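Below sits a lone chain in structure tokens, taken as the form predicted on its own.
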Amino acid sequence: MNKIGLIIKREYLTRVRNKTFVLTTILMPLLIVVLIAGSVYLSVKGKEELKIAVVDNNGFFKNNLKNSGDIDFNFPEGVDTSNYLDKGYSAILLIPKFEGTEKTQYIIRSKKSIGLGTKESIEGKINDAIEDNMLQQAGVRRNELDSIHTKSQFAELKSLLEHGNKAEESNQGLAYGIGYASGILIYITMLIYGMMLLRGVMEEKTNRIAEVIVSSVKPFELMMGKIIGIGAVGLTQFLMWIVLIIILTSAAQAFIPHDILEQVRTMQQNNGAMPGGGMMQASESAQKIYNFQHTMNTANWPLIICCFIFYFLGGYLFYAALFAAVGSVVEDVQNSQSLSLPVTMPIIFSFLIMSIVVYSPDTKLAVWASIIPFSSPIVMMARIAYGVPGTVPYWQLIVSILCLIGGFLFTTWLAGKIYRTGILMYGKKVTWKEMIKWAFRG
């Protein structure tokens, strides 16, 4: 056990002291913030902007067809399909005579292909214009329609989860975000640290360092030391990210004006309301900060963080043993890629399942994929964010944990037998068939 501890210490300190580790630990949270901000900016600024000339054979579309931020409808005279480009229009919309409630085809012509989202938006605006015209013909006045459209958000749905005699507020958007982010983080780190372990074992074997080490420790002790040491590096990085996020969040509050913070505290004490019977109004900034904090408080963070650490470590240990086994039998990169494919494919497949589960966490696919050890580290985190025991009953969580522990013990036993033979074998290409024979050999 002392020898395993020495190997863990060596693997851990070698990687933690590396400049790459320090840089990625500090820069990764900042990079994530930049990527999120960049994605939001591009989604807003990168939309397709169209100036559309409309040829209307009905006469009522001019007053009913509404523009949006990226679509500008115009009703010019003397513009047709032969000259709309010369007149400065991106496209031309040809609206035939609308007869009653019959389904009619509308044609839009353009030089460049129109995106699917833009096409659906134009189609929706045409249908809204027809609907408004029909309502006006039925006696609804134009100013009444405009008033309805400006106040179209009449309902706000609040979701409550029942726990015995109590009901707690939940937020599906937050659950989706937490589930997806947790799943993708575990997916990325399992691949990164799994491949790091594979390359480390392969390099030691290629450089004949393993022969020297194995003369002092058992192959199984060497494998376990490397697995746990590299896993500890990943866990350290996650904990440092959490600390950095807390520091950045605390620092951000120092830039918020004092009067806004006071309004937020008042709203927290009064469950989102300002005192004075509605006479006092919170500022828009205070309302947004309160809404954000209130939304974040709907999640069970202690459970989510504990489960995340467990499934990260459990998933890593489950796959790391297999990556170590592959690394022990290969001597070149090309062979390692072909042999590691059966190990990486379940991880990639789990990520694809997770992408579905974040939308539907109660399906049979979601339940079974969150229990089977090959996929549970990624998929279960996508479900836990929706609530325990609401979406994920306690028995499913317990069975998933036990299966993952059992799976780790099995893959470690399996990989240990392969590692014992493969780490000292040179000059031979090994296949998975031979590796399985080694594993189950007495």
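Rigid core here is just the name for the largest C-alpha set that superposes within 1.5 Å across the two forms. All of these numbers come straight from a predicted model, not from anything done at the bench. Residue numbers count along the first chain shown, from 1. Compared with the form predicted together with the partner chain:
Once both forms are fitted on their rigid core, the CA atom of A91 lies 2 Å or more apart between these two forms. After superposing the rigid core, the Cα of L414 is displaced by less than 2 Å between these two forms.
Fitting the two forms on the rigid core leaves the C-alpha of R141 displaced by at least 2 angstroms between these two forms.
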Second form
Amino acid sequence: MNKIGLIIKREYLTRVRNKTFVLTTILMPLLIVVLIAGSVYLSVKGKEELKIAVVDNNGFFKNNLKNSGDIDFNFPEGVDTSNYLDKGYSAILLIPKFEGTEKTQYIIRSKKSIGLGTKESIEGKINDAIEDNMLQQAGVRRNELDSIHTKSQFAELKSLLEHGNKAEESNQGLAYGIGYASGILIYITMLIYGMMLLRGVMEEKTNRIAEVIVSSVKPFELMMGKIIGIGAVGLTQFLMWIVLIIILTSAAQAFIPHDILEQVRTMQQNNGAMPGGGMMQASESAQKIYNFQHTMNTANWPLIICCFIFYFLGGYLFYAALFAAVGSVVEDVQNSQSLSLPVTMPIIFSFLIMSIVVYSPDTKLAVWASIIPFSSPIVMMARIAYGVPGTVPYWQLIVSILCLIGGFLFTTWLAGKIYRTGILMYGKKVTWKEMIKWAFRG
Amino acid sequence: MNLLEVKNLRKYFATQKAVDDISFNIEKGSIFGLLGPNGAGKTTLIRMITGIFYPDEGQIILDRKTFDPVNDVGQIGYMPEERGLYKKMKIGEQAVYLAQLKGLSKDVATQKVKEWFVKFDMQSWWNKKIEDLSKGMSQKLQFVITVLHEPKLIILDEPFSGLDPVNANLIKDEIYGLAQRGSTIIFSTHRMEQVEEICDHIVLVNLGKKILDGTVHNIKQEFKENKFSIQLTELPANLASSAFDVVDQKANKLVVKIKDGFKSNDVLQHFLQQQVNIEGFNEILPSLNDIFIMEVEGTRSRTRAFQTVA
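Which structure goes with the form predicted together with the partner chain, now that we have seen the form predicted on its own?
Once more the chain from above appears, this time first in line as the rest of the complex follows.
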């Protein structure tokens, strides 16, 4: 036992002290923030600018097609498909003759292909113009209709979940977000730490230090020490990320003006309303913060965090043993890639299943995939966010947890047998068939 | 007193009988040579003695008790033929870590590593990494790591390969010193001149079986062909004798083979009677190298083709 402790300590310290570990731990959240901000920025700013020449023989659109930021409609004379590029237009829109109200095809030609978003917005503009025209014919004014539209938005659907005798508020958007995010996190970490373990085992084998160490400790102890040590590295990284997030959010809170925070606090005390019967109106930003906090509170955070840690550790242990087994039989990177494919495939599959399940957490596929230990670490997290015991009944959660525990005990046992033989075998290409033979050879 | 007794050890793998009924004893404080050609089963045998493999059959007795692979690892130091250390780990930390795995406490381990580093003039290496060391340097380090925890039984697989003569002598002296202080050493090699020089007792294995066992002196005696070389001042008139045949003749030096039923004195007597001066008279013993080649060649026709194990 003492010796496993030594091995865990070495595996842990050599990795945590490593500069790349410190850097990735700090840079990862920053990188994610930059990536999100960057993609938002690009999607807002990076739209293509189009100067469109419209050829309209009906003479209808000339004053009805509205320009918007990036799209500029022009109605020049004497432009056709052969010369619009020379005249400085980036696209030409050909409008057919009107024939009743049937669907007709409009054609836009351009040299550079037009993005999907832009295409849709042009289509929308054309249809808006047609709609305007129809409204006019029916004697309805556009701005009247618009004001009715906005005024009629009375109904707000709030979904409540039966929870014992009381119904609790639920939020599908948040559940989706949590489910997807934790699924991705578990998926990525399982692969990263699994491969890290594989490389570590392979290094010991190719360096031949394995033989020195197994003359001091049992191969199984060495394997378990490595698995636990690297798992602890992963857990440390998560904890550091959580601390970073807490620091960043409280730092962000420091930028919120004091009076707004004050308003948020009163809203919290009064269940979302401002006291004084509308005399005191909450400012817009206070309302937003309150809504955000209110939404976040609909999730059962303690349960989600506990389950996340369990499924992260369980999933890691389940696959880590298999990665260790592969690492013990290979001597070069190429061979390790082909042999680890059967281990990485189920992980990738579970990720695909998760991205379906996160939309529809109640299907048969969802239930089964969240119970079978091959996929449960990733898939179950996508369902748990939708609520326990609402979406995931207790029995499913318990069966899933038991299956995963049984699963990783089994893979560890199996891998231990492969590892024991593989770690001391050199100069021989091993196949999965042989590995399975070693595993079940009593 | 025997430190290690190996009794009827067997280990069969799927395709070969790696170790097939081998027994021998090693006396405490002796230097024992385990010899054999490549693939003879030496490594498998060593791995069973170090507790890495469990034997299929047979018994290993260490220090009068049945060998317990879990608790006795601290009694054994093993330096495998293929050396291995963590490339990226600092040398001092690595040595302490490996000593701790052998059961030493951290303080004792650190103390011991420092002592050995001073002894081998390696203090400046402490914060270096293995990848900075030459092959010979890492060899020295590996030796230190092997003997650091003062094991009763030290197993060295080709300890001198890659060492220059100066460092080889340093290690050799250290091996003698360890044996004098009561450690028992198993020395596995193909280099017969080293075996003749260092080992008290040898065992030769081939094809998983033991084919020779005894002290270096006894084995040579066993394989001697009763040949003697005689250096004379001049050749006598009569060389023919009923006691011996002349096998080789170079100037005034003869090589003779004594016939059965006669002794070396009979040869001397023959020449003394002839009034020639004898300047030298030596028995010609076969070298271990010759014996090794002879014994291994004899079994070569059955070389390790993969046999099926019944």
